[in-house]
Amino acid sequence: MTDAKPYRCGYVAIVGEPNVGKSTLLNAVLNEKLSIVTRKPQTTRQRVLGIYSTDAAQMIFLDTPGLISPKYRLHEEMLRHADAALADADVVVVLTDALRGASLAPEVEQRLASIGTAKPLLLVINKADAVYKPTLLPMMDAFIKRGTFREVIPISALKKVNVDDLLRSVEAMLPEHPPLYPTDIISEQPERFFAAEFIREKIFQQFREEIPYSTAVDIRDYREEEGKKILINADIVVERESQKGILIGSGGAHLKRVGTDARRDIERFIERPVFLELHVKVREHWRDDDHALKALGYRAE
């Protein structure tokens, strides 16, 4: 009679520049679409916590906003958040985007240097399919001869091929732990702050330029009532009048769209009828307000 294998657990932090596929990862390996997703850059704000649990191990993924030069406090707020990620994680997960060749962005490059060797890096190539085939394995070699990462491998987020190779290696190099959170969940996180992200991925989904950057999203009531629809009161939050104006759309027609395609996706997610009322507010410059970025909860403590 053997010994069982120790139960491994541990946090992964998904890092990497904006729009290289951190979110689609997430929802790829949890089969559940808990971080948004869309084609703009700077989607996530804030990282967002998804519990992978098997028979052996629980990998606990922190999805990170896209490292970048901060042009606003927000964005501040936002690496922040990656770097709180960073210093949690127990396994680095660095994902970097076939098309971009075999570099790694600055900001990027100097978040490796401040880890240095103290975690183990695990570089992954999304898009992997994007590329023709005989220039990945150079790709691949450039990054295995910098010394810096215990593995490199490429995937398709989009498309779950390699993920599951992903996994094992994040499962070979996490501790020896119990599983840190109940087997059963995917998030720690309220469903009240999955709802207002549902909302703002349909405002980066269906307007254009600076409306969804200068956009956020306050809940301000989530009520359950036995038997009843939960009732969900949220402010759209934008910087200026006109901003405001293009929200609403005549009629109010751009909101009741938002409003709409929000609803189904968070009714899926939380498997209850909703009842869903937004309204659009004004606030100035709020990207450099700091008591507007903690009452929105963009400060990372």
Ligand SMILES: Nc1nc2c(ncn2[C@@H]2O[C@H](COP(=O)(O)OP(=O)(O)OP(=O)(O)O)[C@@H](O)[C@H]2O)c(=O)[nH]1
Second form
Amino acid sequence: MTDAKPYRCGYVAIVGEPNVGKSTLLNAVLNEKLSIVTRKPQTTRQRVLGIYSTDAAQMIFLDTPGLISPKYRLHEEMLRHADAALADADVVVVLTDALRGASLAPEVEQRLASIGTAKPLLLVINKADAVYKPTLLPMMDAFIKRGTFREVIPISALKKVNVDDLLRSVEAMLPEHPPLYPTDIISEQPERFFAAEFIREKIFQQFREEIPYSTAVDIRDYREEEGKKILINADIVVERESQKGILIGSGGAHLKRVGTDARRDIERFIERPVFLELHVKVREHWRDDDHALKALGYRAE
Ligand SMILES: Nc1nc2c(ncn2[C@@H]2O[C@H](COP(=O)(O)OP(=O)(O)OP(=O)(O)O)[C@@H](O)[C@H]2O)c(=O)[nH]1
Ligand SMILES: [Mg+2]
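We have the form predicted alone; now please give the form predicted together with this ligand.
Once more the chain from above appears, this time first in line as the rest of the complex follows.
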């Protein structure tokens, strides 16, 4: 008889600047598109939980909004989501972009200072595929020299390179604990959350400048129709009349494209046919309006 290894389980926060690939990493770990990814910064606005279970461990990953200096109340809530994830974390993955070199943004440094030595910190250099390889070693050295990180690991979340190494390191840092979630689920957020996120992702991908940032998605109705289709009725909330016009497009062409692309993603995710109905509503200054932020689900506990 062999000694069974103790089971390990805990929360793993993925934090860092906007656009470094936090959501891409979560999806790479889970092999599923759980958190939306776009080329624009400040895509993620809430904590997204993804559960990765093996025979030996359960790692509960928390994808978080990028750390920024807040300009709107919305940003303050986004930061509260990130800080709540840090508070819950047993292990903290600080993700950085190899293209940035060996420095970290002041907003990230500030969090590291407040965590101090209270939690194991892993520094993960993402987008290693995008830099000239010989630049990685000195970058890693500079981070190691700081003495604050248990490990420094270069990865490519996009190409799934070294993600397994990262998982091994994370596992070793988790406390001994039985699984906190059933081992056959990967998320606990409701399907309507993912539906709203997929719609928002299309808006981030298809519109420029202020539009994505001025937009929120509110699922008004989510129900099973007779004959098995899921009926989803969503409001796309913008801040100004002019933005509404752009989102709808001439003859409704823009909105139709958002709807078609989002529906495809939602159907793939929930593995059911969907009827998606979209409306555009104007809610002035919703990003600074506490009631609106609460109604749209952005208020962190
Ligand atoms: N070359 C390269 N690009 C990557 C990699 N990981 C992510 N990206 C790209 O970086 C961009 C941002 O990725 P996200 O995963 O949305 O980044 P994020 O950190 O979650 O961003 P926020 O949610 O805005 O904070 C996308 O265009 C990704 O495809 C990587 O390993 N290599
Ligand atoms: Mg993200």
